[in-house]
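In structure tokens, the next block holds one chain alone, the form predicted on its own.
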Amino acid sequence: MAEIDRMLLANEEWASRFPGALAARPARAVAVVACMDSRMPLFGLLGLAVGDAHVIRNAGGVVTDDTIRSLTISQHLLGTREIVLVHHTECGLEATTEQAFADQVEQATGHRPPWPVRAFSDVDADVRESMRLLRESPYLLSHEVRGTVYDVATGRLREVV
């Protein structure tokens, strides 16, 4: 059975337990920016329920123009006021460099990516850089942002100051 078929079957079970429509505004007025890593079950590790928060995920959980676009919409149209960053240990972006990744993609496809991969070697430094970018964004209504690192080996979250 294909994975999408398993997902469609799982959705049937989910729909049978579905609690009904929720408000579009996140109940806890918070937005989460996190890595797309499949080892991070964000709702469970942050104590969130469906409808509590906006969740924006990308490779590395890095702050890009699209991250800022999504957060701007989240704050201006849907009332969020706090942002939490969730990076993690053993991130794939720590295992490459800008040059190596661009070379790999170009070798495989014949095209060099026009965008930066945002590789990093120090997860705490990357969290601090992401917090700086958000605090300096002129588009956000609130610059209440805190950064964390999730340990994929222990399940623990620690704050980066």
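Here the structure is a predicted model, which means the values were calculated and not measured. Under this definition, the rigid core comprises the largest set of C-alpha atoms superposing within 1.5 Å between the forms. Only residues modelled in both forms are compared. Residue numbers count along the first chain shown, from 1. Compared with the form predicted together with a further copy of the same chain:
- Taking the core as reference, just one block of three or more adjacent residues between the two forms has all its Cα positions offset by 2 Å or more: 1 to 3.
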Given for the second form:
Protein chains: 2
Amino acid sequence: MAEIDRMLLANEEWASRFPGALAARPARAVAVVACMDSRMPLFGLLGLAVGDAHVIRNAGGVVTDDTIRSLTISQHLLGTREIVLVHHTECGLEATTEQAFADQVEQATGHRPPWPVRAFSDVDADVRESMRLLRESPYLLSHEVRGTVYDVATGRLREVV
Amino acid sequence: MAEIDRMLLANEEWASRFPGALAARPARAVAVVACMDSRMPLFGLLGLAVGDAHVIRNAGGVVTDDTIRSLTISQHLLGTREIVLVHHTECGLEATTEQAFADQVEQATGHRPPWPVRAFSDVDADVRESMRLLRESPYLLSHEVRGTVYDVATGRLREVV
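Now that the form predicted on its own has been shown, please provide the structure of the form predicted together with a further copy of the same chain.
Below, the chain from earlier opens the complete complex, with every other chain and molecule after it.
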């Protein structure tokens, strides 16, 4: 069975117990920017309820033009004012380099990616760089951002200061 | 209390019941691309377990360079082979236009965004456009993609065919 068919089946159970509609504006006026890693169920590990927060995720949880686009929409259209970053230990982006990744994709597909993969070697430094990029963005209404690292071996979240 | 402090507190409870470490490779070899909307707890509504899937989210769940970057990493480094898109009803991007949004940000901040907001008026058409963009990407190993729309009023997921 294709993965989507398993999901559609599982969703029937979800819809049968659906608790009801909520407002689009995040109740806690916060946006989370996190890595796509499969081991991070953000609602659970951050104690979020449905409707509480926007959740933006990409490889690494890094700040790209698309992250800025999403946060600008989140703040200007839907009223969020705080940003929380969630990077994590044992990230796939720590296990490669720009050159190694581009070589790997080119060898497998015949096409070399024109964009950087955004590899990093120090997760705390990458969180700080993400905070810096967000604080410098001229499109955001609020630059209130704090960053964390999630330990995938213990489930513990640690703030980067 | 700042939102992050509430999250750090909630995480202590999570970590105390942490079930243990998992492999980085998604167990179901699938990546989900979804909107950042606060009303979509994807693990619950898709029936995903921790460790099952990569989760990529941005405003609209649209396909950008960053989405392609994340999926390329997901497939080449971490072995996923299926892609499932999750757009939804009552999206904030249906309630604005490129011009109205750029005007709004410029009036509030003095800076006009150089990137498109990716507004859309027909959610099914936007899912189909996202599927087209992914099928045409030369960097992916697998172009097996299917798309859905989540109804935020009923909790029901519908495939776009």
